[in-house]
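First comes one chain, alone, set out as structure tokens in the form predicted alone.
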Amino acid sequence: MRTNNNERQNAMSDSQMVLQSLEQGLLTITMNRPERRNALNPDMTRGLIEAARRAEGDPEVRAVLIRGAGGTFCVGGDVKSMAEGRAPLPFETKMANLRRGMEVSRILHQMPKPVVAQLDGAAAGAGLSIALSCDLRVASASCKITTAFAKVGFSGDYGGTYFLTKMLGSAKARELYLMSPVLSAQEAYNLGMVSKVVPDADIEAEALELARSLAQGPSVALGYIKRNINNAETMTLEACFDGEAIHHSRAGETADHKEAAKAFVEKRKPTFQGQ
């Protein structure tokens, strides 16, 4: 029995849409739909959630690098597929499906492990939202960055309005969402949306080097640093102070802290084990 191209595409598994590779504590998550510039569809969304949950729960994972195949990070939802039309779903079902997919941004943002996004080609719409949920973003010089939603008649999903408002303030978030300009990587860096801009030819090596350095860091302390900053987004000063006191005291009990203190005295670079 012969299958057409659409059937073969539909048969592609979530694991093929999103690739995972764990090496020396670094889990690399690759969105693998380069023929559509890694536009999100249901299979890719499921694969991303699975990968994010693995990153969160697997003790062997100490840091995460998320990237896109084929020289593009992610252009957001698959608008072309939307335009082709599908059987209409009830509003409640559509909302539940979307909310389920959006969990990838929450998991990446809240997990106690550093997450680096490698931005090349374009980061737009929900793709930008996912990138904003990460801790650090390394962009290639030619990368184009845009919220994009207003231009296709959408209001925004995957947490972009939350992350951008927290990152830049509500005035700039309104501007970037309502007017939807296309920013260069340098413009995004100047605003504070991007951690680092590198030449196109260096993006893969630079993002990997940064992510590896985090994977080889004092993992317990890095996790508590991330929690402290997440707490500061929503909690009172007193609650944040309480959290800092607990986390700092716990980090001081780790083998990594003791190794760092010893290395400081011995004037050498510490070797962290993530414990």
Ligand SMILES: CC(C)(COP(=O)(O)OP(=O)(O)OC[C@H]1O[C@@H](n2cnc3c(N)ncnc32)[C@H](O)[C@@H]1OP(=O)(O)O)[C@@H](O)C(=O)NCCC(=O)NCCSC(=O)/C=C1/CC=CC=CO1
Contents of the next structure:
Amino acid sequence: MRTNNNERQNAMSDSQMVLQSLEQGLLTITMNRPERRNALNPDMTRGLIEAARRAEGDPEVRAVLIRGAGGTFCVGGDVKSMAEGRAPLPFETKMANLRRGMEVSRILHQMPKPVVAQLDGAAAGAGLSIALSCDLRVASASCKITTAFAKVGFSGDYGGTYFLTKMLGSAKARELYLMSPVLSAQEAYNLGMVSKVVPDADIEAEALELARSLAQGPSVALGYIKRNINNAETMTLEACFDGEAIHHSRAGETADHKEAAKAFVEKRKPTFQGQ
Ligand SMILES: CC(C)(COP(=O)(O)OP(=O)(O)OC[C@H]1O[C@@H](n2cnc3c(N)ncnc32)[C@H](O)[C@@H]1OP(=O)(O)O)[C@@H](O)C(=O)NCCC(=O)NCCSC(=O)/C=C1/CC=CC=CO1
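Starting from the form predicted alone shown above, please give the structure in the form predicted in complex with this ligand.
Okay, now the whole complex, with that chain kicking things off.
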């Protein structure tokens, strides 16, 4: 079914476990299972993938804010449901389901649009992995941050070992995965895992302000910046030089670049159109 712009702006995923709202170029994705502190289950995973695919493919989306309802980002897999010990799925099915779910981290990390994670309450296990796949993390002062996996006999998923190793280096990633300490927001900030710590009362406003400013930014250049940095995670210096040369030259052809240069000379704030 085709939807008009108004309907799309406040579209919800089929499952209602993940809410989507598009306003002025900013897609807000809200994990909505507050009674379980937004623990992941199959519906939530499907909703997240659907939202991430929309974020990637919808040209109206210029930036993304991902957050959790009820004052918690996401505590990862649902340990209470794991403890119920339902009949296990065949290994191949289990593995394929998990692999499919992880696409959310890949899309958020790779798509050429900035993604901000609003971390409040807790970010644990796969919830932390998803947060680490984002470009920027704003945390409330009381937020608890932990890999959690080893404590429940898991090794890690949703790309957390990849992102944390790239972010902090192998030694620190090993420590945080093998020992699984619960970090305060300030400790996570000191390590470089979060960009900003704000008072609990300000978390929503601060995360929204940051995400909105990115949604109103020079989108082509921001997308290329993200690509360059992603390239740097895996490519050679030569390949990164090539990428920078192409991206910088293309960004220089955008209306946003021309507007920014003009605004600089005219000593005013630029207005970006995202093209
Ligand atoms: C450090 C914590 C995240 C937060 O600590 P704290 O603020 O002190 O809160 P608690 O008192 O511990 O918890 C409050 C209530 O929330 C329930 N809860 C917490 N985490 C989970 C969870 N993951 N699943 C279900 N319920 C959860 C907790 O039981 C309390 O409920 P009651 O009040 O009824 O007792 C701390 O909570 C913590 O360490 N949590 C566990 C984190 C964890 O182990 N996460 C899973 C890691 S494995 C994973 O992510 C795996 C998968 C596999 C499956 C599918 C998809 C993805 O990943």
